[in-house]
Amino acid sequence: MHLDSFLSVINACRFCFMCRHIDTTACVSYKESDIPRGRALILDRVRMNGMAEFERHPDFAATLYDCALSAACRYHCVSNYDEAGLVLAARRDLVEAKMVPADVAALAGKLQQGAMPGPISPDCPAPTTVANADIAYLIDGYTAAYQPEVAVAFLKIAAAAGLKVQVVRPEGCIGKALLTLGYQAAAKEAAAAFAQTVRESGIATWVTSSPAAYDALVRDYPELGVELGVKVEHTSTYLLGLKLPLAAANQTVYYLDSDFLRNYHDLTVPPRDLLAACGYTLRPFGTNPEESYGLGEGAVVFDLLRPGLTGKLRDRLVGLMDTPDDLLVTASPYTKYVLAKLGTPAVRVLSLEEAVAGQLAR
């Protein structure tokens, strides 16, 4: 099993309690289960007993899909115990013993058949092909489908800096979806055919506006034995490196740190000092900065896998701003999606791009 590669992770998560009060699903569920401690006891008797416990136990597999992976409990970890790292391994176990789900395998298989998280809104940039590109512009599906305003406002600053940008818009998964739930074989496939389009444009530099696609070609790619042979930056660093005429913001903004960017890559200096350098003052969100406020970025599909507490989710960071009117920033197009799009009251939210291309000198 892969858990094996994980056993000290569930002997010391099994008996701790100290990040009970951060892990993303236990702050809505309230469920001891959801904890880290929880999951590792779960795998734990799986670890004694084997794969038949959950064949015994369905709602353990279940448990494992609630997890909201932002990996918070792990940055936050005083030994870093990979926590997230074994619910993955766990999820490969399951899905290589033919024992997931009902509605994940729905949901891989509709990934594996190019599904996009919605149908590409006809506001989004489509795809280019520029002669001597500066860059690649990857546009991920929360974007494409919900959120076209993204790539239309980091095109934007792109213009104002410049930039000659070629724009790639991939048809269906890259393979970050599909590895989060636990089809590696699958997701290395996906990961392969896109690298091919990356190194057949021959375009050094990529940049995306989606964490979790950042995460797949940074993180995952080269662990999967895919290689790229090409730079990848999130936009929160790559639009921080160009010198753009930029006006005074003035005006106050809370930033929601994403999953992928703080907690797997320790990015949460840039975002902030981009939103500075535009003339922000920034506020400190929530009442707890070690909590995740990605709304199950990490998980990725969360949205589609698990509505309802995606919904609690939402409802709770809402719950937590000091007034209605405040105006949030995230790095995530996800994340403005579930903020923007699902639920009410309706919450002012802007994209990092948004954010400074708002402040562009006219």
Contents of the next structure:
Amino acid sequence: MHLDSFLSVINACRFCFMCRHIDTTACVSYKESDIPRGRALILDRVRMNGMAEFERHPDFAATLYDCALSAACRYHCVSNYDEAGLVLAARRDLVEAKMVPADVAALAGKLQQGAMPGPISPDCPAPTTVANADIAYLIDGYTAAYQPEVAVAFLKIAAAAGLKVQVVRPEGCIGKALLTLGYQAAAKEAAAAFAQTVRESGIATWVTSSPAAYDALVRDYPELGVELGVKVEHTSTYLLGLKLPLAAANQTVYYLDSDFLRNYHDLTVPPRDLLAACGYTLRPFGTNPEESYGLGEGAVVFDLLRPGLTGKLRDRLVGLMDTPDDLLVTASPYTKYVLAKLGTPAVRVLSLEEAVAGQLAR
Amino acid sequence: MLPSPDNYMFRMIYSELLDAVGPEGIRVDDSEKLGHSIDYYWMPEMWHDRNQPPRTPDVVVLPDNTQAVAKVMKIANSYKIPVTPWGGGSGSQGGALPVYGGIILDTKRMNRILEIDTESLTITCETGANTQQLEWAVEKAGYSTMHFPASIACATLGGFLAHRGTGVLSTKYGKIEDMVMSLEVVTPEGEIINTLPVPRHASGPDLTQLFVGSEGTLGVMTKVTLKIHPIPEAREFHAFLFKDMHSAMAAGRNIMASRLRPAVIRLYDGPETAKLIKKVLGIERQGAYLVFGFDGDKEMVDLEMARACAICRQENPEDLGTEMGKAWWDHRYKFFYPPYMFQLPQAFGTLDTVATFANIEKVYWAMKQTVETNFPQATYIGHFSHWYEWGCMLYARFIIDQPPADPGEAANLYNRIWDPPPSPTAASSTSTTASASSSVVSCPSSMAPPSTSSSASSEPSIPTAS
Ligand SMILES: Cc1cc2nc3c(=O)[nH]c(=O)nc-3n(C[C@H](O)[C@H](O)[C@H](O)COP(=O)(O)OP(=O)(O)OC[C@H]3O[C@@H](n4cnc5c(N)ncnc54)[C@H](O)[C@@H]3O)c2cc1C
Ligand code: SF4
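Alternative state: the form predicted together with its partner chain, after the form predicted on its own:
Once more the chain from above appears, this time first in line as the rest of the complex follows.
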């Protein structure tokens, strides 16, 4: 079993409560089984008694898919035990044992057939082929379907900086969503196919607005043994490196850390520096800098898999706003989508790219 | 215990509970039952580790308001079903375990802050609030609960009230029983009562204090008003290494006797200084580590700090300075994360004991002798963590690195350590324990639970050094 390689995590987490207060799912479900301890207890039983334990207790598997994979607990843990990695390993075991819950299998099936989170928006910039492009800009599924304004804003900034950009908009999962659902082999296949596109482009620098896509290319692909041979950057670090003609903003904003950027890549400073460089005044969101405000971002397609939990996460976030008029900024198109398009009340939210594009000197 | 799920009575009771708490508030899935079958008590942890079947509740309910709690209690009462309140499950003595099956009443959905009174400096909130989340919210409002237990992130306010919880800064700000103003409680019959709004009265017994420390046996605490405090201008720490625990204790005692008001004093015995402090702070020395801190206005803090340091220096300790004091504060929770905390396969237990200054060292040595003499395989370590004008609390632990693999044997050994010495020989050889323990003012109720003592009495008598 893949979870055997996470024995030290099981042993550490199974009787530990020290991160319960920031487990993303547990903060809204209040379930003991939704904290790393609860999941480790389940998986310890599986380790001791084999995969049949999932048959005996059908809700065990569903519980593992309730995990929002924000990795806030791992980031908080003084020893950084990889509680998120443990869940991913167990999901992989479930897939390989053909014991995955039906709703998960159905979603994975759709992703394997090339389905996106939603139909591509007519406003989404189309793919381009540009000779001697400076960079390739990768548009993820959530941006393409629901947040085309993120890509539009990025291209506006790039144009202001005089960059030649080739737009790449893959038709389907590049591996990330499948991997988080536990479909390692399918993810590897999708990754290999996309890596070929990357290599064939001949473009040395790839930029994406999606922290999930960034994480896929930077962390997952090497782990899957898929070589890219290019430099990959998230827009937050990339834009910070550009000399942009900016007019100082006179606005206060709350930056919501991305799960992938903060908890997987420790990138908390660049997005803030970027906003500060645009003259925004930053206020800390919520009551603490530790919990996840990604709304299921770490689980990539959490809104599709667990709409109920996603709604509760959104409600919690809205409840933590200082005033209903607060302006939020997120580095994640997924998070922006959940905030802007799923549920009420309406929330004022911008992507990093929009926040920067809005300050370009006219 | 509820009837089994294939019995129509189970369905009937289930639907009544469902009606009381709503669909979000009732769970019978195995994941949740497993999660509620183990708290922070070593026994269920070991039981799980040895792959034994867990003792699970029949139903977990999560009411989200007081009325719903009252309904659950009434239903449970009419069917005679045991109800065990559960906050965070972080209690180390098994208090929240569903030992009789039945209903676990998990309070975590009752986590609302109802009022922050900035004039009186109080907060009223529901008791299922996670204490770290609560502290964060209070800090955002510009105040602090000053309740900083090591399990701040793990536990609920109700759990601390039910267990007479203690935070790191208790020496100045008090234990939870000193912080509480008033309570709302649902009695076992489902009545809702509110204790008097303020904790000082001209006459009569104090109902609030009756419920504090009642470990879920007298009712479910649903709401509480607590004191809050302004965030101090300065908070400073200083650490010393004494040649032995005795001289460090003298220094700590003299600080308290001088009526300075430290927020915290902590003294680690030799073995804990060598083991834990080394692991967490990297100090590799023999001796007893003493750290203390003051907070408040900067000027006052500087003055009190200087006085306290002068008192310590009378014992000729090594001065570790403010840096090693601050490092302790910064890492104060680190001790409790794996791998710094004891963990299975080790067996370990914590024996919180409070005594006067005249007796506290005797208690320490008596316990140490009792544990190490009767159980040579055990190590005994301790620190003194909550200091009062008249004494302090010994937070002692026994640790066995390799307890028996057989779960029954492991449980028996563990219980024997908690039990009083079983034979007259042992009693006379540990007379210090007997005399010192008469001054013990609090110890966990499960130090000698009836069931464990009776099972232990059937065990062969424990060899003692006479
Ligand atoms: C790592 C770690 C460090 C710790 N450090 C400290 C420390 O520094 N100071 C300290 O005091 N303790 C400490 N503890 C012990 C534990 O956190 C406390 O005992 C805490 O009070 C338990 O709270 P809980 O919400 O987890 O309660 P639970 O474990 O769920 O319950 C404890 C008891 O209270 C009852 N109860 C819970 N809620 C209610 C309610 N609303 N009404 C009535 N009864 C109720 C339960 O039935 C049970 O008997 C530590 C524990 C851990 C795991
Ligand atoms: S991730 Fe760290 S803090 Fe969280 S349960 Fe595991 S060991 Fe404890």
